[in-house]
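This document starts with one chain, in the form predicted alone, laid out as structure tokens.
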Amino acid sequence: MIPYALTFAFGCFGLSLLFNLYRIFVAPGVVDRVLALDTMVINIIALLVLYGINTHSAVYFEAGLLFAMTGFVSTVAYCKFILRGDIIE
């Protein structure tokens, strides 16, 4: 049954990541890419996981974590650049 589960998690998160693709090329305003971007890092974040659990390795937990920490870092800046026009006073 996992093995199943497993195929339908990573269509599932494969789609959302096109959809945010698309939300990313077609936004109205910046606001709306930086969360499509932000959306897809917690996508990808999920993709690791699940091909960590695929393959009972836990190096994937481990590039899950150091991904997520770079993706808050960079949204955070980048929305400091928006918001200000300067990352570092």
The other form holds:
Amino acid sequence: MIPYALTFAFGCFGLSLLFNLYRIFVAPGVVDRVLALDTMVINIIALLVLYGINTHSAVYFEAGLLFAMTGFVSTVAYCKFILRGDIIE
Amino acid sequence: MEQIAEITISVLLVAAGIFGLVGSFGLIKLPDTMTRLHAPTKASTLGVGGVLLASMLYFWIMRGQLSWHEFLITMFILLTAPITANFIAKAHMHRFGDKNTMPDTGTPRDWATFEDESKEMEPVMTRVEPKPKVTASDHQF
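Can you switch from the form predicted alone and show the form predicted in complex with its partner chain instead?
And the full complex, kicking off with our chain again.
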């Protein structure tokens, strides 16, 4: 039963990534693009963990943790740049 | 036991997939940026949370090894999601927000993010005193 559920979840998160890509290309403002990139990182973490379940290996959790950290830092850096025009003042 | 765990993991995976899809669909469906900010929180809490819980259960019950990486990732995402949301909302307010359409703060001070830096050190909790009500009995005398 688990392989079918895994395939379903893979499909859902893949479709979510496509939605986010659409929002990055067609967005009314720069803030929406930052939001879409943030959501994209979240979906990629979910995909990495799913792939870890699929291949029975724990390596992908470290990759997910790294993605979570760099995603947070990059979103904050983008927002800081939009707000102030400078990241570290 | 294995059967129950299998069903639980499958249900968690399917629910997480649906929530992730809903979050990203809301990102392209909702009308303006402040409402769009709300949609991906479903994906980041329930979506990723469900996947990580399913992975934890899978490696614990099916493989016999308990791993704490998933717990770390969940905690990190739950801690950072409000901070990124706050930053994105602030960037939107400064770039596109109209100061005149914002609701009143209820204090003599303005919205904290629009305030000039000279006022930053003043005490925050200075409330406006409500005006004394003119009651019917005041008019009689």
